[in-house]
Amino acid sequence: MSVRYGIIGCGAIAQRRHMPEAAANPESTVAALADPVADRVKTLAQQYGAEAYTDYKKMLKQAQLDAVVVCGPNALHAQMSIDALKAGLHVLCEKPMATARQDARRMITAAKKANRHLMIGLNQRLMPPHVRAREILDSGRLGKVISFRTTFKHGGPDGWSVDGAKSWFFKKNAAFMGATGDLGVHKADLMRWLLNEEFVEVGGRITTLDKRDSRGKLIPLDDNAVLSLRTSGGILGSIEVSWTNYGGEENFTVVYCTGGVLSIGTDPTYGVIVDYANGERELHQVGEMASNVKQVASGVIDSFTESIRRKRKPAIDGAEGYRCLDVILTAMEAAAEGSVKKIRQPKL
């Protein structure tokens, strides 16, 4: 049988990946969606055939469902997930997964209370030039890995958000962190992922340099952020997250290693470029990656989907949605102190 999307906050992430993600797999449907804006919602069901509810608690107790994806903001995703789950819903939430260390970790009890599946939506680890990196890293070919940079720019979320300069990006109280939120979260779990250790330490400078908001004022959340970070298994490496970046958007990483270098979205054509110590070089043309500009499919709900179907854990489940929002929240607090701060491992 078909999965029964209900999906809730019908902005630009809803509607340029998850909904027509959702509509295209064949084993998947978007059978409800919850908006506040009630002509915005109810345009979107029209358009997918779905229901259409102002209030996502009136959604979950009515709408017939298998799970739901939760694209409200930031401040809300922990409640809005510990509702569905409650309700006996698998939860797709996007990242990050929470504000706060201590919600993140309701979130993974209520999912396993309710013996229900909770993935976050970090796609950067599905994209086809991570995958292939990663699988060039293990093969063991390049040596052990001594440092990497890795960054992701771009003009910030007023250039694709639904409601542009107003929107809830740029409020406190809705998304708690800025660009570091946004963008680094999504970093630190591909970084993570990518050399298959977790960090430890953490450092650097988060700030607001120019990105304001539709009364022309300096937004109170960060819009640049340069992060050093160490593994545990001591390996250096830097995050650059900017939201102006007004020339258009950088998301690339490299990786130095005792046999070479692995470039990752260094070049338009060839998505993974191998420059070993010895002067050869492998050029893998590989699958896209998934930009604002162009949202290619990202792989999220298709993963997700087949969790549920298959009955098996998913991919990126809450311990690692955690495991990055740790390194985010951890980041937060040194900058504040203009200190480096250790990264707690909690039992999850």
Ligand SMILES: NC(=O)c1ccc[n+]([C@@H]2O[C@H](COP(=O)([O-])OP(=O)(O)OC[C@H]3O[C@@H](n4cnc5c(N)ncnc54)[C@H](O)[C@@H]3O)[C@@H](O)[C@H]2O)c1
Contents of the next structure:
Amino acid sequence: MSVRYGIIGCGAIAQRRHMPEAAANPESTVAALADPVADRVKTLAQQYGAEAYTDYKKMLKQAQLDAVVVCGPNALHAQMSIDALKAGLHVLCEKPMATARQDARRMITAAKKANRHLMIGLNQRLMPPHVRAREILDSGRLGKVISFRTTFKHGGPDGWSVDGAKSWFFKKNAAFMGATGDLGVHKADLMRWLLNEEFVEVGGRITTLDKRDSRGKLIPLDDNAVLSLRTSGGILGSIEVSWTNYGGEENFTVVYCTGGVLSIGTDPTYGVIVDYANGERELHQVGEMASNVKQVASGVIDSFTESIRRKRKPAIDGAEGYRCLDVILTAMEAAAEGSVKKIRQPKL
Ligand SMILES: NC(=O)c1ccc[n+]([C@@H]2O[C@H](COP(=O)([O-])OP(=O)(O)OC[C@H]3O[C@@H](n4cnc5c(N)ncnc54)[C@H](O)[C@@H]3O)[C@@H](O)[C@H]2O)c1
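Moving on from the form predicted alone, kindly provide the form predicted together with this ligand as a structure.
Up next: the whole complex, starting with the chain shown before.
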């Protein structure tokens, strides 16, 4: 059985990742698209031989689908996902899964009730250098992790979104979070997964320094953040994110361990480098990391399609999405209060 996908929101991530990846997988098809921008959805539907809708609710009612990919603005993710789950469809929702904890919980409950899969598009952990890094940490040859620093910075979503500087990314009610939600949520997820521990404490500075909207006004969302975090096992680390790295993109992570240092994404040839405490060095040439200027296959659609076909739990489920969203929301609260806050680990 081929998985028939409907895609809600036909912007940059749908066009550059989900549509081509669903079309390329022999086990899936792009069956229907929904976006309020009529020309956009019509052109793309012709390209993929899919049905076009300007109202996603109509698509959920009329199109013959197995699953949807939710790629609209952040603040609409929860309702779009819940509507699709209630319609009996599996849902792959882009990150951040929601803009409030309660909404994320509602999504998880809706998936359970409907007995459908809910996966979140936190694709960093599927990237080959990150997969190799996790294997190295799991092997134990670097000993115990002491600390880490991880960075994700680029020039901002105005250089990425199909609507440029007029995009929803710069509107508070549609995005809710700026660079911290956009990039920090990726890193919160990646580090939880790499270290195999939950974050229990976070503090930080979250601020707007330079990014301007299409009218030249400073955006009403953060464009830079520096967070400090502590895991359940006592690992200390920092996450730095920015939308004002006008010189390109940085996506790297360094993990400091009792047996040496693990560097990911710091070298253009070797995606992973291990520098052992005894002076020995291991160089790993692994597949590339996707960046805004160069998308490489993310594996997200392939992984979700496989979980639907094999009736297996998705690789990154709603609970995983909740945990990293919680880190970011708690960081925002801590930054607003100028404090360090505990992150509770509710049962999900
Ligand atoms: N996983 C990743 O690496 C990654 C990368 C980029 C974006 N994203 C996420 O994907 C989502 C979309 O981002 P993007 O970069 O594609 O943005 P974009 O601005 O390029 O596109 C958003 C699209 O959503 C459409 N839209 C707006 N309201 C809608 C509605 N009610 N129904 C259907 N469509 C609607 C817009 O018309 C636009 O075509 C965001 O949540 C973003 O955080 C994830």
